[in-house]
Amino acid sequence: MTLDETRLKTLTMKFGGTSLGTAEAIMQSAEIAKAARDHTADRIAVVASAIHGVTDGLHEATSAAAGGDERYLQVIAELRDVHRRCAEALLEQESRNAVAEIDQLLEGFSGFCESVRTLGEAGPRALDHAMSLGEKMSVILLAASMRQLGVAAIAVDASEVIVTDDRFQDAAPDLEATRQKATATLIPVLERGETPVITGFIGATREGVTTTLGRGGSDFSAGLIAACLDSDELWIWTDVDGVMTADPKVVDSARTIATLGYEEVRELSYFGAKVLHPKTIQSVFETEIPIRVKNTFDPSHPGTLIVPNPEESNGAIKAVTAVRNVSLITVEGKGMMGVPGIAARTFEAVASTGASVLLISQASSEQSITFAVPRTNASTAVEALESEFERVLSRGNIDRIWAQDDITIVTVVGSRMRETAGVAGRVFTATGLRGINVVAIAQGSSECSISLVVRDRDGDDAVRAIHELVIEG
């Protein structure tokens, strides 16, 4: 495996859930991790999601036993027997001890899922406990499988180090107070030349009760983690080369892109490529830490470099992502023009429902107001805004509000597309060309982005005909 030259004092690795999939995936982690710990850093911390799966069957068995089901104890079956295959499989004199620690926190867990039945519910709290046991079985076998190498690596429970609110299921995490406990529990322990294993996606609030970050909790973090130790890099390791111009499955001529910016990156993960979760990038944009994103299973690839300000490359265009399952709502009428708070009390009904406005677009007659929610949201937004436009609705100043579900938002990503003319133009001339018709159009207050609506039909024809642009330059 070649490895950068240049050592780094410290260096915090993440392995996402395939990166985890079976023993050998585990053992190529494992393996990873030592040879960045003999040549590249003179100190790492290692992240780990729990195996590809897991959480889903945690969910599911939590689930089961709220709902009467004993479907639960299969599910726990499955559980115990995945991870004791990999223990087995992976570990030598390690490995009885690596099966009795999951034992024992499947144990547990089946006597919380009995509970759970017991009272026939299981809020956010109770998910988040049961959630959080998926990382805690994977630091064990990850760092159990370190010591087989003769890394000196132990497993951490990251509710000990981040902080949290108590909005269980998506907590946001403290950093000031993560940082502190992060100095007190991680920096002893690479102190004494050990390596932390510790688990992605969990935290806990000032009072101890465990919380999880939500989906992209394990690359959320990693960048905390990252942060806290004043890292010199973060490396990302999951199943691709790296960030893609577009998705492979769609694009076959789609490559790895060498560098990119954080804003890029931020907009390419807001927008449906799924290598890194933004928020991971929020993290760490104070302390500037570069992201390298690799692929574990060709640990030789370079894969993509992530940085505060990339320099110049060719092409205004770096790549171009869809969101699919989308609905665009619009909120129309001749009364609207001029008349102030109709985009206020908009956006503060399709708020209160809990549902992400994805884009907006506005005539500049301000006779309508255009957005993007995802399709499982559409129809109680709309509810909303009919009952908080009723009045309104009434007299006719709003003449109607409507959904349309068939629906995929297609962004441009590129930094350099603010200083390039042009740009917008070639888009729209590519997608015409093909017979695309662009329902609605919005640009990023970053200008490192512009986003089209296209019917879902012509989603993959646009991602398409606008990579084209890319392979151009």
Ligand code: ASP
Contents of the next structure:
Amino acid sequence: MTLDETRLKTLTMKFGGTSLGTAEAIMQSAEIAKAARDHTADRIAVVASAIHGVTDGLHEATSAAAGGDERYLQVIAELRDVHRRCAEALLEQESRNAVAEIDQLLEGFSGFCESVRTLGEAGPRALDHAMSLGEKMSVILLAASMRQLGVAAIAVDASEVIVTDDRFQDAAPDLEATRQKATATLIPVLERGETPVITGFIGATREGVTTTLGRGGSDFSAGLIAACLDSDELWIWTDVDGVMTADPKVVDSARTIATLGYEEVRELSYFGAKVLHPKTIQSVFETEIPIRVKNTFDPSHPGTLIVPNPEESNGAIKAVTAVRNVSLITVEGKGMMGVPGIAARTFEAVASTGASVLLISQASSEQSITFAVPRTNASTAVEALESEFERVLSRGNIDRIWAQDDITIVTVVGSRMRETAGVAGRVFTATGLRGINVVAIAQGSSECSISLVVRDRDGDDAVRAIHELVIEG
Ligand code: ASP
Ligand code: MG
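Okay, that one was the form predicted on its own. Can I see the form predicted in complex with aspartic acid (ASP) too?
Below is the entire complex, every chain and molecule, led by the chain shown above.
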């Protein structure tokens, strides 16, 4: 096979915040993009996160301003420094232009913060305006670095590409409208032989108001762009060698997973593996684009390949993750048995508080419903339930609504679990042998994950015990 035959037509690649964290890292990312364009694909589209920590800084400055705190000025000065330092590897003209453009954005932000301070509040729409600036600044630097290496790169603001609803801070894209816009704005750029460097995380409503796709959302943006451009592959550049079998901070023997299926990676990212935003798969699901997760700082490492349905002979358990800072809420009552609608009312009440339910488990006696929510949402969720069920409580059909706060969800993932008998047994034997008490369990309907609810103090031990089964295969 000649090189030409393996060459991809279109490749979308995304660089995360740490891949852009210093002047050297930005240059390294630019080199990776150039090498891909030279050797791997005819056309590449690049998507970038904000520089690591910048989105937090923008949020912090805005909140400070809303609270009347002048500290926002200091944060803005710091953001200016961070970007200036990152511009240091650029040659004179590019550097001067980039710094000027970034200064202008921060100047605007400073005025914005002043208005926020006068108003004394910043709602979701204002926050999206503020937080979208990180990516607007990072693409200026990355595009300039690429140009310096001889790639005709141009910075693109994704509010011109990704069309969303108006749920600020967590906007949902409209795929069809986005496809049309992407075709209109990006295809001509690619056809001119240029490389668009697109802001991740950002979209805009039909009316053109800036939105964001939720924290960590630039993976999702990259998936959307990859799908809309009919990319052959999507590469996610990060600071680790791909998706790991467990958190290496907890498990010494954690290693990179060579191949994962879409549903496996979706479960993993939903249940705490930080490597891909959970909605990324949603965006490429129909187009079945293969995704590679690779390390910017060790590009020759193969990383992890994510495909719709991997064929392979690994063990049934691929990985184990943990979600910490969870509360387990239980609605309990002998009179609940056979009473229709309690579950629906329970989850409606919780949903009305904006809390997302991570896991549900119901006893077969129907005398209790137990579910997990992030700990920060627990007390408002319990209050909402108490008011929803006020009358049922007084009648005694429900005895008690309560939250247990020291909870960790440990999730075991592997799509072959569904055809392998006895996996749950092995998991419970492994945790049982370590004396870990399992508070509740749940199996995803896809049968590609099993979650164990344990006490915080047992979380790490449970992960280590189960990881031994990953190693055994
Ligand atoms: N910059 C955004 C965030 O920090 C999006 C991303 O990095 O994926 O959440
Ligand atoms: Mg990320």
